[in-house]
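What follows is a single chain, given as structure tokens, in the form predicted on its own.
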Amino acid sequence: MQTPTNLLSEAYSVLDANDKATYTQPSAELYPHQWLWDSCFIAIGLRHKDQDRAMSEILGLFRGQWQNGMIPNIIFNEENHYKTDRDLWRSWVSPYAPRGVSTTGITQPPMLAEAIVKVGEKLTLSDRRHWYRQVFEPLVKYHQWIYTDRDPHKEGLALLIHPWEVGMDNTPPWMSELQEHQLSWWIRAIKLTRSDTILTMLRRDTHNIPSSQRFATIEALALFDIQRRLRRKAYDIERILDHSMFAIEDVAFNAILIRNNDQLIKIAKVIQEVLPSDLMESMDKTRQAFEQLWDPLSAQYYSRDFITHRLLKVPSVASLLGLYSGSIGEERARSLVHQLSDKHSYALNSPIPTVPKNSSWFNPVNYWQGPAWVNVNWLIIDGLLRYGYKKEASKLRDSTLSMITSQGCFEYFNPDDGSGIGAPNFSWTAALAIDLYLNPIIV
């Protein structure tokens, strides 16, 4: 076991061993490119040590931005042996897409006007408002995007279209709904015959890694058939809900637009700028529409089916998220903090699984069906201080650096026995540790 200096020491190893020089990749092996939500996280670890680096990890971003607003959650690197990734998306399909820089058609969790407030609190006062002004009106230009693309009826909240948009990738409501969808002939087809097996082999993924810790290949398959299918529609959003198996207001990525939105207010505050009085109104309408993904009898938030508006019954650490949005309730609040405490859900050995453990779902190994995160316990810590539960956030916190210090960044953890699994040394763990290490709780 390491000792907390060393585990801050090994931190910065990562992410220096992880830079590229323009962004910092998740993981050598398995994660070449920028992410989205990654650089975010990365660029919160960062500030401590190098500001104008975790600048440039978020001017990253602004990179690959469409003309139309959207931040891709992918910017691809460009060296040659990664054609296929940037083949495979074709973002120049698009009259929006940038030129001269390859990139997914999606989005993911828009975690970047945290990360730019986080950058900022370490900087001067005349530094963070220069850096808020660098960044302000690309960033209006994200959320504006994300009101005019993804929420098509003026409900307030936003709809996403792939399940990697979620960042969590297999995560069960959102696999359910994959089963309940009627996969492509071809997937059948490999399905019936049982060659995914072979497949298998094949998955970059699971060169490394055992393929027992990922999402599996069937499920993989459909979920490039989406991909494909979005691409053949040039991501255009109104060509796309014409006729989507995928249109779901997930109630992680809209927790974190929440709270996002109000960083947003606060960058504007600083520099004293004025948000358009349209995009004011679209952010106050997600505070009220949020409380719509409440279910009484279970206690818990849902994503919801943007077309029928049903709730997903299925039950993931997505639903916690209503902490950090600090847009819930305070009874609302105990109840999912009640949550963390108990043994047959969420309080396991190493904190916090991805699924409850009392959900037939749960695999203390699988990807995002029920190992531990380390972004996804900063989420939660972050929202228990908001609440005031600086017991629980204490507690959260110290288990947290405790599981990273035992075993090293791991991409994610397993929750029965805090054993570190994925890909070793991961950005975002290595990134979020020095910011919990840096940040004590007084309780």
Given for the second form:
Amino acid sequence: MQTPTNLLSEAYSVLDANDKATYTQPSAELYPHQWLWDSCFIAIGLRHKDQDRAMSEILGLFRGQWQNGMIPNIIFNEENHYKTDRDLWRSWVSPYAPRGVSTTGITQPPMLAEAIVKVGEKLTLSDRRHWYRQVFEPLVKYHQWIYTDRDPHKEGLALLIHPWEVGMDNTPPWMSELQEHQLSWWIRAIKLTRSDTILTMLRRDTHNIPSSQRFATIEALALFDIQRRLRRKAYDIERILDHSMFAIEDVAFNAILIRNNDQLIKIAKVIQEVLPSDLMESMDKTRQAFEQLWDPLSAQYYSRDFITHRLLKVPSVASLLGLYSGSIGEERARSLVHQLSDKHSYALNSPIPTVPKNSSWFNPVNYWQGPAWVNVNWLIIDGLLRYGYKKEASKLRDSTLSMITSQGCFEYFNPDDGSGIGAPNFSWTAALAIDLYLNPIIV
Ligand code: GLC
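Switching conditions: you have the form predicted on its own, so give me the form predicted together with alpha-D-glucopyranose (GLC).
Full complex below, order starting with the chain above.
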């Protein structure tokens, strides 16, 4: 058990140990590359000590920006050792991929504008303006890409083509879709013959971590299979959608998009720039369209299938991110807060579980199928505050900090007993611990 001051120094030393000069790796060994939303959360923590490093963390992400505006979820470490990772994606098969940098061909939750504003808060007004001007153009291009590429029917909701894009890799709504509709014949064969046990032994992500804490090998194979299919289509959305592959309007991604659209508007105002009117229109539409994801019967938001518009009614913490969007009405917000305080679903000893306890998918140690993640807690604390739920926000802040204080900066935590699991010395846990600690909530 550490004291809070130790917590700060430990968190900063995690970020220093994971410093790769142009970016911060999420964790040594397991995650050696630069990830999109990780870097955003990392910058939010770094801003308290080293604004220059926080800014270069974000600028590092623009290095990987594609000519069509897309910001990839991973920019690969260029060391020889990681050639296999780069070759798996072969981003160079797309004419839009940047030259001289290898990336994936998919994105991740668009947390950039939020991180840019948070870093800006720590700068003087003139430095802030300079900072905003530096990032404005590529940031607008990214938001425009989200709408042109991922909202082809102009419905207002962005579609995702791989579970890695939502950053909650094996979240139950996506996994149940995958298993019901998307398993290739060869994966079904492996499943039937149970040969997945041999493959489990070859996985890098389960080397130092028990395989019960990561997703099943069949799920991992299915994720790589989709990735291979995307690569075959050179990550071209028209070709991908032509083949009616997985396309989901994800509730977490769209909630985050709404909030980040608002932050983009804020940035534009500070530097007196005008956003393109079609972008403004699309952003407005997202706020309205988000309400189509509400299911009145269960009083929850769900992701939905892009083609059929069927809601994927498998509960997960993504529903609560409506609070972070800031765009939902008071009544729906109240209903989400109510679920947050329900002992049978989200109010466990060390909240917030990524899947409610009363779901058949709940597993307290399996990755995004139960454990509490600090970034999700941070997003929900932010949302609670915006809706005036200070007491709830403060309680969640305290329980989040106490998990980290007693266990260390783990990747995720068992929501039943608060034990730290997954990778140790995980960067966004450290960064957001710093941010939560330095922002006490006065109730
Ligand atoms: C895992 C997480 C994802 C994160 C990445 C790097 O894939 O699911 O959200 O960005 O690791 O930390």
